[in-house]
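Presented as structure tokens, the chain that follows is alone, the form predicted alone.
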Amino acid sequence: MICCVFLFIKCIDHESKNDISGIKYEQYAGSSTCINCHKAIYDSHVQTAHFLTSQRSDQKNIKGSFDPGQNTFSFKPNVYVAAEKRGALFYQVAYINGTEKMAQPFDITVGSGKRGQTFLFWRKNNLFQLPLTYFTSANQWTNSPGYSNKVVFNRPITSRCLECHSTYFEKISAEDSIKEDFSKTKIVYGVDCEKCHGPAAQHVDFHQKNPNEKKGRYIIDPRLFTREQSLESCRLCHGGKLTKSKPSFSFTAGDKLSDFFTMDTTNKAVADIDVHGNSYGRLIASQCFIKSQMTCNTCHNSHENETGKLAVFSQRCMGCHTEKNGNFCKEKAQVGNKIVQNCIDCHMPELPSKAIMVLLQGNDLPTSASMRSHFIAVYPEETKKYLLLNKMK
């Protein structure tokens, strides 16, 4: 890989730098509190999915229906599990020969959406996953990935479940410790401005006492990051399995990741890195990052919600590939214009994932989720097929 000068530090006033190995709960500032002075900027990463990739359960943010005959899952012809309303609470169902076996509640949702949402209920002071998942492009309840014909509500979620579906779990039970126990009050939810820019209450707090003071203080500013900072971020959730060595939510973007994971040093063919979980590795592998100074967000605007904007995205695509340069699509003499919209499919194309796979009501084989593949090359099948839509007559 490609790297710039191998200055691993945090993009932070030096006089304001945390204690990593010690983030608490109290030094988050919130996400809302960003409103004050950066009102566009979070009016805008709301709608994101990294935002809405957690939330606390509730009727807006439960896509699946609760409506009878559209509620349901058979995992076995007399074993189906229902989504119910009961009074304000949502619940998860098991009933076995039309007898309620077991019953929690819709906690947490894990998911903007966009392919699916899964769900997670609190037992004490531990978090678990709900055998039910909504999976968008069929519009319906499905077993839970891994699930198959059993019903269980035992599946653990870990810190590094959560490290990457929000911003901050405050742990309180002991590191060593296999079950793990978290605080149900000390939370920030989806991947919001701290992700990224590190814990802000001092940062506030300065801000607000000083408000003429123009330089952002006490926070970090990762257009400074160097090449490797600005990638090792988001490889922290889109990289594959990472093992931990330090507590999750301990790294902070601009760290070096291997001070925090034992790094999988193994060259991986392209075809063997699934399209969900790590498009840092397909990407790597491409010949424009090879090529290039590119990171995530050369082509990703982490503030803004752009998902299915194909052009857009083509229009970073040709950032790079003009005619000018000589290296522009050949396809063009066939499609004209219509290929400044859309790289993408081409390049790009969604494919099925081999980790994402649910069984749908009455199928016996899996369906894949679909992800857009992070391996940025030339797909003969897909190019065929968007050149006989697109073909200028």
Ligand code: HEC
Given for the second form:
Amino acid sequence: MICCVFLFIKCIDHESKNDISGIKYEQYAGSSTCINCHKAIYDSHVQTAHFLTSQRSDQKNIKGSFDPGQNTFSFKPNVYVAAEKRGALFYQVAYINGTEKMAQPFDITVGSGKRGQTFLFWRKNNLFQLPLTYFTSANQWTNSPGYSNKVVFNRPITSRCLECHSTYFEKISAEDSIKEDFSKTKIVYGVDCEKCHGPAAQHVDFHQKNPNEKKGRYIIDPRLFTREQSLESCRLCHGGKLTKSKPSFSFTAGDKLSDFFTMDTTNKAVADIDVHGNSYGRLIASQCFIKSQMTCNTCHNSHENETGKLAVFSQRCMGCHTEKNGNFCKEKAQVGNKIVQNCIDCHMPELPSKAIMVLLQGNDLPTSASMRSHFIAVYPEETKKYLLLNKMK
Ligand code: HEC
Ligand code: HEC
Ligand code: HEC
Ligand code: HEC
Ligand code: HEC
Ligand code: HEC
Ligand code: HEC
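If the one shown is the form predicted alone, what is the structure of the form predicted together with the named molecule?
Time for the whole complex; same chain goes first.
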């Protein structure tokens, strides 16, 4: 069990940590309780893609259109699915030859909407994916991954999918049963505070009763992590496909991943590591990573949405690369002083994913989503593009 006086020690000490498979919903406090004592962090955290990555569906968080003319996707001639508002509720409705065949509600929204959103519905205690996914860059509905030209409502959602897109879902079926049943109420949506700091009900309870205590108790403090612990707390979800050897949701930040997953030890070429979902795999192949002690937190502030702030990220590069240190960019001669505003587009370009591709209405070939490459390197083609775009060549 995780909730004990020695919580902190247990989390750092790997040896004693193999018995922890049974985290329960009651051990979570929910981030709304953190506001009272950590207001600034809470206020910025709720704007992150992490916080928004799963939510109960509602009018505000579904980004796709319900307006006639923009609310459908055709799977083949005479077969289409429409996003429809009926009363206060939202549905995906399949039509064949103009006749309604099936309607299921939007129950859970997955994805902040930066790239796209996919939607889940409950059937008894099981979760399934709806056939329409929203693809942000095209502002269109499209077919959900795995749905080709058949409109079925039977793609089951597994606990591993939820483990990457939420903080906690309580599974109520036996671990070895093929169909996974979940509680509809014991859910902590989003990659929330307690995903990175561990279940915190005891922390909240203790500090409410002991308002004079200035030292944080019963809580995981990532500032005390080793480099490996820090990396693995992100790698759980940003390290590509991992095959679990323990139930989903039993890994807690600070744990050793290999106690919970069978690690893939084959040496993959960088080109074979997709930009989607594996920032870790690409980063660790970079010279920056190999020749320093960097972690994800060297560049990312977990509590803030810094998307698009390329000058801020460039400052973080210059935490190590400066003219004074003699390891600054040789391109400065070409680019001039403006170089400090954007190291990123030349050294961490957005590249197309081979894993996230969707077929847009009317197209024959699938369109890829592009993502930042974490393989930090010199990309001659990107330099050319940058110089052209900025009229430097
Ligand atoms: C009743 C007040 C109170 C509430 C509610 C509370 N905390 Fe804290 N927390 C503290 C105090 C006091 C500290 C120690 C001083 C500091 O770091 O701010 C602390 C420290 C922390 C730390 C830093 C670790 C450390 O050892 O100092 C983290 C992480 C943390 N809290 C997370 C949370 C999360 C997550 C929640 C909500 C689930 C939460 N806290 C709710 C009072 C509270
Ligand atoms: C429980 C799984 C999980 C963990 C743990 C996790 N992430 Fe994420 N992260 C995600 C998911 C899912 C997204 C995509 C969210 C979305 O847009 O819907 C994401 C998105 C991000 C983004 C992109 C934000 C943006 O604005 O586009 C960054 C940066 C990031 N994570 C960094 C980290 C770092 C650093 C850590 C470790 C301290 C970490 N993540 C831990 C699941 C996780
Ligand atoms: C994606 C992972 C992640 C999430 C989500 C997250 N944190 Fe943190 N938190 C961290 C990391 C990493 C650090 C250590 C940062 C550092 O090294 O300076 C930290 C540090 C802290 C600290 C101590 C340092 C400080 O800035 O006071 C507190 C308190 C804290 N977090 C509270 C929260 C609360 C409250 C939430 C939710 C509203 C939250 N965190 C969400 C990863 C996360
Ligand atoms: C190993 C962790 C992991 C698993 C498993 C996983 N995802 Fe993701 N997913 C991510 C990460 C990380 C991102 C953020 C983009 C990136 O880095 O590729 C993401 C992005 C997304 C997005 C786009 C979010 C946005 O707004 O840009 C959607 C939608 C999504 N995932 C849905 C799912 C669904 C549905 C499942 C299960 C059937 C699933 N994912 C399984 C980690 C995961
Ligand atoms: C924690 C320190 C650190 C940070 C932060 C850092 N780097 Fe590096 N980087 C290094 C080290 C160390 C090397 C190895 C070369 C050397 O010995 O100077 C390196 C190498 C490089 C190289 C040469 C790559 C190659 O394959 O030869 C490039 C390009 C580079 N960094 C760009 C960046 C950019 C862009 C950023 C920000 C996105 C960044 N670095 C952030 C430490 C860092
Ligand atoms: C216009 C594209 C472009 C921009 C912007 C850019 N770089 Fe570079 N960078 C390059 C190219 C091209 C090279 C290879 C130059 C060479 O070998 O002559 C390079 C080389 C490097 C190297 C390796 C130096 C060496 O030879 O050991 C580092 C480190 C580096 N850049 C860091 C940065 C940082 C930090 C920034 C932002 C302050 C930045 N770069 C901005 C294109 C760029
Ligand atoms: C050297 C700096 C640096 C390090 C270290 C770093 N990142 Fe990033 N990361 C960036 C930059 C720059 C971006 C692009 C930000 C943007 O375009 O808004 C980014 C973007 C992301 C995104 C969003 C990608 C997309 O295109 O949507 C994710 C997810 C992410 N980082 C996760 C991680 C994880 C996990 C780690 C550790 C394994 C990590 N990063 C380490 C600099 C870094």
